[in-house]
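To begin, one chain is listed below as structure tokens, in the form predicted alone.
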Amino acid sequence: MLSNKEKMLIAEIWESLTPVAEEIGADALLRMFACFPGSKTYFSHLDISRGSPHLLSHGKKIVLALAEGSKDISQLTVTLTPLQIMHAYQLRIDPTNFKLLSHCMLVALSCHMRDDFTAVAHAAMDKYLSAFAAVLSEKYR
């Protein structure tokens, strides 16, 4: 799936937006809200317009959510345990969602990262943001 080199390049890239997970993960999650208006129905008790304080919050857990899971790869499944038990049981999130936030973050990222997110950097992320969902949603199954 990932080489060793691409593990590395994503947990550099990831550890370099840490600064920024407010950010990024807030201009992700508009982004989806925006594109995909069905997704606002998990979040229909907190104030998600541009520069809330919720939807900051959320977005920069979700960055630090892909820092974490990027600095062992291969230990994804247990990593995201937690996530995946809070998200199917609790929370009942539609694992679609999981997937177009992915489609997302990939637009926040070549945004904020601009020339830096090259072809090799996108196919990189594009890859992990697609394990990172799959492991999400295998509660579901």
The other form holds:
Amino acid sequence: MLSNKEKMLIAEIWESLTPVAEEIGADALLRMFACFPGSKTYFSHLDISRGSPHLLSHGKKIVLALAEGSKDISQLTVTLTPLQIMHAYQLRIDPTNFKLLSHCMLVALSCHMRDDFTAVAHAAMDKYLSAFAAVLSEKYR
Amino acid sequence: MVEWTDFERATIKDIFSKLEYDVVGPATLARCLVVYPWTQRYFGKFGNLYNAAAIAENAMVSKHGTTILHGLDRAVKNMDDIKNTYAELSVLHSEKLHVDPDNFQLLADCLTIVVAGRFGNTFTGEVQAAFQKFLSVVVSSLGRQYH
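Can you now output the form predicted together with the partner chain? The one shown was the form predicted alone.
After this comes the whole thing, all chains and molecules, with the earlier chain placed first.
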């Protein structure tokens, strides 16, 4: 359950990171590929090496979607409908991978924000990413 | 037997040699209690855990956090036999403390995030992978004697 304070904090954080969306997104993805090699199987059609345009554009997409969702968390199911459909019928990424990317996203945020990524921010962000992942997999079955 | 590459061994030794135990230990345990509040069930005797600020200032949390982190030293020194290194601690956590072994992964994740925050960009994906591999061996060893 996200409190109103937490929702505001999450929206603030993602807004401040929008200018570096590519950097954060690519970092999170690279971490996931390094730590959980099975996740690479979904990217066999792309160049996911450090600095590659595919990686940067993909990372950017993910962060911008997270930022968009954070602007009105109570409307996540509405905001994410197109992405729900894409993930359920086209991408069909096994949902355990959402947890892996969420964890790597938290690590990327911690590396980037350092002391500003407080325990409170971490807790709120973890809850948001879980909610986001849950909504994303809603149409799977 | 866990196989460690030279990079992994060097990375683990390097991280722990640079760690400020009395900052990272307390921060990690406190973070676990904040991010996963149900873990507070094991710390009924620790006094005020009412909110993040109270947890951060709690002396018993700080002390215990440092103790836990130093507990990892044994694994760092015995990377080739972490399983046996923690056999006794595993029994303790199971028989005496009755800690659900799932909690070990929660604490490990918090430690990774705290260490990431301390090291910033030098905590690369490759370093993270080595660190997480080390922690997953520790977590597995601590859960091994449960029955």
